[in-house]
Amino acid sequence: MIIQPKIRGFICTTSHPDGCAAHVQEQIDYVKSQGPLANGPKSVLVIGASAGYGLASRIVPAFGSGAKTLGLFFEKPGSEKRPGSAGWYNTAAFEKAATAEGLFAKSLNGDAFSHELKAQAIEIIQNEMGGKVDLVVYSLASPRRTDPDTGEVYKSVLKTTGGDYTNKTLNTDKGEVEEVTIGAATEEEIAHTIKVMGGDDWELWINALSEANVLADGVKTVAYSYIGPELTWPIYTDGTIGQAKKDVEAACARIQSKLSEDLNGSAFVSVNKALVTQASSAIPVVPLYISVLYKEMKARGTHEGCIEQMQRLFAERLYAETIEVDDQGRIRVDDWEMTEEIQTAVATAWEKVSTQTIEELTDFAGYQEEFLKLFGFGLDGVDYTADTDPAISPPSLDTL
């Protein structure tokens, strides 16, 4: 099958297995170039492991410290008639590369919110990973969640919590700057978003793993968040997503208390940089902000992608002799993004940016390039005119 990108809004409905493999290999090569990860983890569970920060969080410990990894996600397999999702192909490439270097790599495809997947993960840890994990990464991104006990389905929304909000946004299909108005969420919508994107499931995972006695002494766990500049706060930090992230921080405090008391362990929220991901592409205002940000950070040589961010998180924060945190106990690897110099430059450009000045004031071309790479397109060395097999699978899931 010859696979080409088909873009609809903020989603690419196709993905290229060879391109995804090339993208994963780029990230592996970067981690290897940084040398061994001193004192890194040896047995890692990544919940939400197939793309973006979650995938990078699997690559860094595997190829940086030789860790065994178990990755969980909900992805679509390919078939002879149609390509699978990018996350499916990312995982196939990761597992193949890890296995070639003698690294344990296994994956589970299903509903990570369910009791069933938690039980399956615990069984693999007990029987195939030496009985314990020393790092749990929670990087799950989902638009909905089914409560594992009641069966009730919750759906998240991207809305404000304080009235209508109007600002500039980027129509990525047309390459035009437009005005967008985001409405306010109801109390029920806020509650549902917290149920989906908050800390409840992270806490359920840690409790289940703890009760099964599969957490190592000194275990660490980390979940990811974002703060960003004031211009994005109404839709992000002060919006429904932000309310969910506050819930993640509250859960982190409870998990920290539990792990420190029981296992000399620790829990962290890591605030990461704004990047082109499948999730961020869906948030109004944010794609335009990212396009401006990329230009300013690239000009100063401080731009990072997911893999550079996670390499720095692991090497300079989580596994450093002293773990640096802010006044609220959060790890900050958005520090280069949030410098006064960068944010002043972004704010100045934001006031002037329009459809006519996109090329001058933004790196929209870089945004588009990164977006396509998420789905395996635009990678050097890949022949996109050649037939490719869309039915490939991760070795540990090749019976699905």
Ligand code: NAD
The other form holds:
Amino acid sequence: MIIQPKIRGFICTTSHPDGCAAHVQEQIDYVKSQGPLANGPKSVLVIGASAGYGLASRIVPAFGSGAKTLGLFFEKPGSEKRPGSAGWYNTAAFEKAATAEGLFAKSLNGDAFSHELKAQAIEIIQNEMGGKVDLVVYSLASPRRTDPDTGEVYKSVLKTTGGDYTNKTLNTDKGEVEEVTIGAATEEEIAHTIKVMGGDDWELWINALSEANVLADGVKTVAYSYIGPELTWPIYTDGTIGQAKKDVEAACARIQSKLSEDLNGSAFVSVNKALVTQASSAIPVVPLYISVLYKEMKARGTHEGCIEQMQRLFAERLYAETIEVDDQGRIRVDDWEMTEEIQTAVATAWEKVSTQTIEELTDFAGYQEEFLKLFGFGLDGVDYTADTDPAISPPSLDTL
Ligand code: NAD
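Starting from the form predicted on its own above, please write out the structure of the form predicted in complex with ligand NAD.
Expanding to the full complex; the earlier chain stays at the top.
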């Protein structure tokens, strides 16, 4: 099958197996170029492991410290007639590369919010990973969650928690700067967003793993958050998603106290940089902010992608001799994004940016390139005119 990108708003409905493999290989090569990860983890569970920050969090310990990895995600397999989702192909490439180097790599495709997936993961840890994991990464980004006990379905919304908020946004289809007004969420919508993107499920995971006695002594766990500059606060930090992230921080404190007592372990929230991922491209205002940010950070040589961010998180924070945290106990790898110099430059450009100045003031071209790469398009060395097999699977999920 010849696969071309089909973009519909903020998603691409096709993805390219060979392109996704090339994208994963780029990330593996980067990690290898950084040398071994001193004192890195050896047995890792990544929840949300097929794309974005979670995929990078799987690649770093596997290729940096030779870790066994179990990756969980919710992806669509391809068939002879239709391409699968990018995360499916990313995982196929990851598993192939990991096993070629003798590394254990297994995956589970299903609903991480369910009891079933937790039980399946525990079984694999017990039977195939030496009985324990020493790192649990929680990197889910989901629009909905089915409560595992009641069956109730919660949907998250991206709204403000105050009144209406109007700002510039980027119409990524047309390459135009437009105004968008985002309405305020109801109390119910806020509560539902917290149910989906808050810390409840992370805590359920840690409790289930701990009860099954599959967490190693000194275990670490980390979940990801974002803060960003004031111009995005109404939609992010002070919006519904920000309320969910506050809930993640509250869960972190409870998990920390449990793990430190029981296992000499620790829990962290890491605040990461704004990056183009499938999750972030759905948030109004953010893609324009990212386009301006990329321009300023690239100009100063401080731009990073998911893999560079996660390499720094592991090597210079989580597994460093002392773990540097902010005054609220959070790890910050958004530090380069949040420097005064970058934020002043972004704010100045933001005031002036319009459809006419988009090329001059933003890195929209870089944004589009990154967006296409998420789906395996635009990678060097991939022949997009050649026939490719859309029915490939991660070896551990190959049922044929
Ligand atoms: P992403 O869309 O690239 O990846 C999300 C992952 O979650 C995928 O592996 C997907 O398969 C998995 N997933 C979704 N629903 C699932 C379900 N029900 N069961 C199992 N797996 C499921 O997202 P991302 O941008 O890497 O976000 C990961 C985390 O990082 C989120 O907590 C996000 O808020 C945070 N974060 C993102 C940014 C950013 O700019 N992208 C910045 C800071 C923090």
